[in-house]
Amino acid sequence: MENFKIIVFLCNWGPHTAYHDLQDKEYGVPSEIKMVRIPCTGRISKALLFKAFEMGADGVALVGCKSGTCRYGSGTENAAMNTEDTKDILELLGLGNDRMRFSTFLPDETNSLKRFLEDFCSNVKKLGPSPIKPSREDRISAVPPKNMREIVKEHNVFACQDCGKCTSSCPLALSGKQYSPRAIAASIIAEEMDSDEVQKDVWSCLTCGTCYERCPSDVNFPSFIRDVRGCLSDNGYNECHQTHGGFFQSLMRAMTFSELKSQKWNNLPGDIKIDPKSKILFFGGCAPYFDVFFRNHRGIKTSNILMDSLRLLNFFDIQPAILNNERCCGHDLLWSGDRKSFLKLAKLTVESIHDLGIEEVITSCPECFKTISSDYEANGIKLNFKVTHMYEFLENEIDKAAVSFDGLDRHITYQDSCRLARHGKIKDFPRKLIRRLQPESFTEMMDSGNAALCCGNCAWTGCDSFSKALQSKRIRQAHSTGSDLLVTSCPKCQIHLRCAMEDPFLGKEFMMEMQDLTSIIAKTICWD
């Protein structure tokens, strides 16, 4: 017999009065239900709702006040919005949106509340247990943790000359933050693990790689920071530094359960052709989840990049395979310190690709490219296939094909992705492609290529006012080129820069149209 776990977040006001009346009538709440009393349903974020599923809940309900009766004003509306977003993400993930419900009650609607609880409990039982079932073994790492001495030695941090070139080039330091890579290195070498430089600033690092580019001793500071985060995470120092309540890390950990069957590719447009027997696979990444999570913000539609990538593959007579049960590549888990969950995801992904007999994986996501092409093997996971970024594929195909582009009457500037330009060493391909488009003009920003400014956040950690200052600086640089179109190559660059454009005071000044390069190519390419 299955033991079900159903969490009901119950508002402390109207619904709790109705629930209290049920208790007075000696109503026995189904044993599967755990009631969690809360101040207001509007305070239960998407991260908290999803956290319950990550921890093994089979169903989650949010029970609040009727619209117009919320003591905090907008609580009911916020709860409804968060519930719908979470339900859609559960559907994409393969858990099904019926495992999540939101309902409202007045204090005297005792019987209605009773029927709701019984109906929801019955419905969850019909759905069956969630495939996400953490065990004690899941909480114990099978990955031998590294200690700080090993990390310092592995990354040759002793070679640091204390010259300060890292700090003088660090985008965060230049945005006004009291932040120094060499100070972090010095503190860790001195084993001052409780210092602010370690406990706080390690999580602020953008891991953009600018310091590594400038380091005369060739100390790979981003990789060093990544492993330090892993060591700190093993000792319980991580979740308070994650943005959006740790939602995306929680989502990715949920994907480590092999029984979960993703539904992200279920609604492909009819014009896109795929072939499950193809030896070329397109790997999409997390864009569909981003679009749902951020859909109430300005113009976040990063899934278009995936659809346009597939259309371009079709244009060149490639009908790729896709992973019907595609998971996250694990980038954000690795770079936010959860190497154990990263390895679980990586192994599941590689096994699925190998099972299809794939010879080449093409991806348009810079983080997926960096992670699959180099981080997997660096962590002991062998690949039997090559990994190609979409820009390399496109440049090679266009170079040998009789294609042209419809006129692009736009003044363009380009935002480099850190994972593509500095980490992936792919900065020339996008520029070649932009020039093939023959725009009205193409003007580089003040900082570009290997010197390009980061969009202000990486792996959903450490976002603060200085990240916003960095994003503001980048947007001003884009405007200063006289361009009317900011071309991006990374979905997260779009998300973070659009976030900065929502500034309530400078929004009009900051506004600038953004499009991904892949989408621009897909819309303008044609046969001669």
Given for the second form:
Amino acid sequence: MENFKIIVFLCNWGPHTAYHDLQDKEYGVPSEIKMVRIPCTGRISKALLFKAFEMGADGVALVGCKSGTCRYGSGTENAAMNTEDTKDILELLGLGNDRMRFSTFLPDETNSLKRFLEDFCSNVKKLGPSPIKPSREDRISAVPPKNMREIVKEHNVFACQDCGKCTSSCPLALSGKQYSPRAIAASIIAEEMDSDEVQKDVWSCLTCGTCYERCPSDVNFPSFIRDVRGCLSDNGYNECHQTHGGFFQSLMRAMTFSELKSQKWNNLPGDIKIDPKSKILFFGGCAPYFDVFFRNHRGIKTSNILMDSLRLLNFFDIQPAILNNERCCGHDLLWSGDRKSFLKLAKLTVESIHDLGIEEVITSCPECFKTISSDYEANGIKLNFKVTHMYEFLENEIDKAAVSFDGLDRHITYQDSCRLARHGKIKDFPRKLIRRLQPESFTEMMDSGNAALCCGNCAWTGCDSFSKALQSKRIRQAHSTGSDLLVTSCPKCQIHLRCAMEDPFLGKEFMMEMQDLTSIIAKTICWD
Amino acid sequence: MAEKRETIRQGVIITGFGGQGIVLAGRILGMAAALGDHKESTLVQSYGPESRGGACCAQVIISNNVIQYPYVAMPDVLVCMSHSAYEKYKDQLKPDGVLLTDKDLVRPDEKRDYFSIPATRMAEELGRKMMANIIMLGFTTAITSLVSVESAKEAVTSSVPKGTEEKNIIAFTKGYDYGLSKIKGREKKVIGRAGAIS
Ligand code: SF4
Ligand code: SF4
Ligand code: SF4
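Next, give the form predicted together with its partner chain, keeping in mind that what was shown is the form predicted alone.
Now the full complex is given, and it begins with the chain already shown.
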């Protein structure tokens, strides 16, 4: 007999009175139900709701006060929105939105609460146990931990000349933060593990690679930080440094369970043609999840990039295969220190690509590109296929095709993505493509290409007020080119920059329209 | 025996400024037909003041029978690499003839269908403006059935200066691929899929 685990977050006020009443009447609450008493449903974030699933819950209910009776005013509405988003994400993930429910009760609605609990319980049982089954061992690293000495040696940090070029080029330091890569390196070499440099600053680095471009000793600071994080994480997940309550790390860790069958590609628009037997695979990335998570805040629609990529492949007569149970490539887990879950994702992903006999993987996501094309092999996972970024594919196709572009009467500037420009060395393809579009004007920002400023966050780790300062600086740079359209290459650049633009203190003029390059090409390209 | 075959005879006029390599393009086309495809071909080239920058013209005839008269009065294929040359020859083109132009240098009248390629721009991108004629030749090979692609490539290799063969084949292939893509694009337009988003 399966032991079901159902978590009920129960608000202290209205429904708890009803629950208490049930207990007084000696009603036996189903044994599967683990009740967690909370002060207000509005404070149960998406991250907390999802965390329960990551930890193996088969169902989660959020039970609050009837609308209008919330002691704090907006709790019920917040809870309704959070549950809705989480449910949609559960659905995309393939866990099913029925595993989560939100309901509200007045203090005297004892019987309806009883019916609700019974009904939810029997429903979850019908759905069967959750495919996410973390075991205790999962929490303990199976990957042999590297110690700091080895990491320092591997990345040749001893070669640091203490010249300070890194600190003077680091966008975080330049935005006013008390932060110095050189000092981090020095503290780690001196094994001062309890210093602020190690405990805090390691988690602030954007791993953007600007300093690596400048370092005379060729210290690859981003990879160094990545491994240091991995090492620190072996003693726990370091969730306190994760943004949005660690929601995305939880989500991505949930994807490491092989029984999970993602529904991400359901409901593809009818005009898009897919061929399961194709030797070319399109790898989409996590944009659809981001869109749901941020929909109430930023009106982000980054999954359009995936659809437009598929349309462009179709335009050039390629009907690609897709992975029906596509998972996260693992980028964010790798860069936020969870190397073990990264490896799980990487193995599952590569296995399913190999199973399809794929020869070439095309992706439009800079992070998926960087991760699959270089980090998999660096972590000992062999690939039998090549990885191409969408821009390279497009430039090569357009170069030999009789196509033209509908006029783009916009003044544009371009945001390099760290993963594409500095890590992936893809700077020229997007620029060639932009010129082909023949916009009214194309003006580079003050810092561009190798020197481009980061969008302000990487791997959902360490976002703070200095990230905001950095983003504001970047957006000001974009404005001062005189452009009216900021062209982006990474879905996350759009998300993070949009977040900064919505700062109420900076006013409406701070807003700038953003569009993804792939989407612009898809909208304007036509046969000649 | 040969005389009994139905004669398939195609007249081609290639025209542009002097210095664009018009005559060379005509010669390669004729050579491809004669040496590669084993047909008959003739070339009449205009010399004189024209080859120093004015309108320049190569007349090529390709036929499966002996050619009695080498001048082309009404071409089946007209290749124009300058607007003035286009103005001069456009009315001679047969009503069902094929017009090929350099996209950036010729602005044809709306009333007739034509195939254009930015040959000069593409040659500039390849780093050699002089190769626009070879790109145009590749394009012509793809759009028309004048000569086979293998023969055309062989004729290019044997006609261009030593040491530039590879570059010229790249140029030829660029024009040829563009031509194939043009035909594909037309088919897509016919079925109403001109863009990526329908
Ligand atoms: S730039 Fe390189 S050598 Fe200079 S302080 Fe930074 S890590 Fe050390
Ligand atoms: S990787 Fe970027 S954020 Fe990190 S220390 Fe270097 S320049 Fe600063
Ligand atoms: S910039 Fe905004 S969206 Fe990005 S991590 Fe920070 S808070 Fe989240």
